[in-house]
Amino acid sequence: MKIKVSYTTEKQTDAAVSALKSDFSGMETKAVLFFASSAFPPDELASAMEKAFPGVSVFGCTTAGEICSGFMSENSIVAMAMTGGIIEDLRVEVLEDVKGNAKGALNKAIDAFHAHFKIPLSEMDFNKYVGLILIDGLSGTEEILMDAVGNVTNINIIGGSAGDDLKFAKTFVFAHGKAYSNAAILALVKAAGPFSILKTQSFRILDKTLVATKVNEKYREVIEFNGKSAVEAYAEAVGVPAEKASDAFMRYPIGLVIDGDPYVRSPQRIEGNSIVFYCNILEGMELSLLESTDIVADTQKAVADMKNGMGSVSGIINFHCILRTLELKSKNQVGPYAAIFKDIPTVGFSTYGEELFGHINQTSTMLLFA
């Protein structure tokens, strides 16, 4: 068996980790990726996972909900064990103090990758190598990190921002038996076989444009769209009174459209006459108003198309926006969505943002192994 997934709803850390270890017994495991509710003490969990799988690369993060083959859960741990049949080689690096020195931390990791793989990131074949990135979801450093890593390599870097079950207090990433905040995990994988990247979101692009004419980039705040206050311009585009603008946020986010494909920027909250977003918006950026469609139908089609193109799928890692999870819950579609993955070894989590060619929202970014 090349790949296997497991989950546990045990409440005590030792019992939960023991259950995962038992499920993966007998495998020649090379890496274990895990996603855990913030209900587990982070330092205790990181240490227990490292001890349970000696000699194995073990890494993960906290979540706002967990995903495993055929179901979505909360207050649980999900994990994926991968053998040499999936991963030929792997290096996991911790990027510390990303708020204070994100680029410096990344440069240190890049040097370590170069020393390990004996090839610069700039020369790596994107058909053979892929990066997995997990970022403190409250650090606000996703754009800086993704821009910086994009400047030094052409391989795909895919991942998600760690959550804390919607408490918005503190999120953690895990590696080398330790729990870190104000940090990111970057794992560089040399795959043993083919893999693909899938980005799926459920929106139609409307014929309404908002140009960010005044922004506070540091705080992801748009002060003006189209020369008007952000709230007024957004409400006008959606067709609601300004005092009702926030009610439309989930159904009508905005997106940077590239070659007909939207990269979603979701509004988070109103501050005065400004709108704070979950993703950065640059001054002068032209964005399209989006309208939500059917997450289940859209995802079913996207996954089916990818499976047909690949021939078969051994496993999926799914970075799934918490806003999508909340929408699925509101429409009683959690079960049908989870069922899409019931026949494929899948792990994932509800994120505070998704990483692929930058930082995005209300999207699922997935890594699929053939």
Given for the second form:
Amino acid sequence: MKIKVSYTTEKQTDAAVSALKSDFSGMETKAVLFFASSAFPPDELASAMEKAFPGVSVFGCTTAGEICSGFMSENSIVAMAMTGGIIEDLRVEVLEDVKGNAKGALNKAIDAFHAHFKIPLSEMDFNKYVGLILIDGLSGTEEILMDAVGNVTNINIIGGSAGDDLKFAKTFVFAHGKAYSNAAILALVKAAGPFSILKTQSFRILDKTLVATKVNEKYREVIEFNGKSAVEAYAEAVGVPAEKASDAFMRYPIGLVIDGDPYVRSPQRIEGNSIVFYCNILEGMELSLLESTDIVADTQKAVADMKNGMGSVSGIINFHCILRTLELKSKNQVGPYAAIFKDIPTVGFSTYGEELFGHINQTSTMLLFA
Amino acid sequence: MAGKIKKMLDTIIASKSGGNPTLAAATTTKLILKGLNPNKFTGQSDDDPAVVDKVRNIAAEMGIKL
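Now that the form predicted on its own has been shown, please provide the structure of the form predicted together with its partner chain.
Shown next: the complete complex, the earlier chain at its head.
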């Protein structure tokens, strides 16, 4: 067995970790990736997970809901154990103080990867190596980290922003037996076999363009679209009165469309006449209004297409936007969505943002191992 | 003068991808996310000094000599 997934709804940390350990016993595990509800005391959980799997690379983060093969849950821990059949080699680095010095932290990690793999990141083959990134979901550093790491390597870096069950108070990433806030985990994997990356979102691209003509990049705030107040221009594009604009946010986000593929930017809230987004929009960016479609049908097709292309899929790591989870809940589609993964060992979590090339919203980014 | 930006962006994509179409698409995506859409520049685009500087800085961060 190359991959096994497990989950636990035990409330006490020790009992929860014991349950996972028991499920993975007998495996020649190289790495354990886990996603945990913020209900668990972070330091206790990080330490217990490390002790439970000696000699294994153990890393993960807190969530806004967990995903495992065939179901979605809350207040639980989900975990994936990966053997040498999946991972030939792995190095996990913690990037600390990302709010103060993201690039410095990243450079230290890059040096560590170079020393470990004996090859610089810039020369790694994107068909053999892949990076997993987990970022403090309240740090606001996703863009800078993804931009900087994308500059120095051609390998895909995929991941998600840690959550805290919608409390928006504090999120944690875990590695080396410790819980970190204001930090990110970057795990570099030399895969033992083929893998693929999937980015899927469920939106139709509408024929309405919004050009960000005035922004406050630091706060992910758009002050003006098309030379008008952001709220007025957005409401006009959607076709609703300005005072109803926020009601349309979930169904009508906007996207930077690249080769017909939207990189979604989700509006978060209105501040005065500005709109604050869940990720950055740069001044001058031309964006299209999007309209939501069927998450279940679209994901089912995307996963099936990928499965057909790969021949077989032995495991999936799913970074799934919390806004998608909320939409699935509102439409009573959680069960059908989770069922897409019932026959594939899958772990994932509801994120505060997804990472692939950059920071995106209302998307699922997935790593699929053959 | 015109066309410098397009040429610089094309050089970045060619250099970063080594001619691999998957990597060329990925590099183009990264550039667009940085606010520089190579498809919006042509051989006739003005050599806006601010944009030229931005492209030069990106190339430097990518370790590419222009």
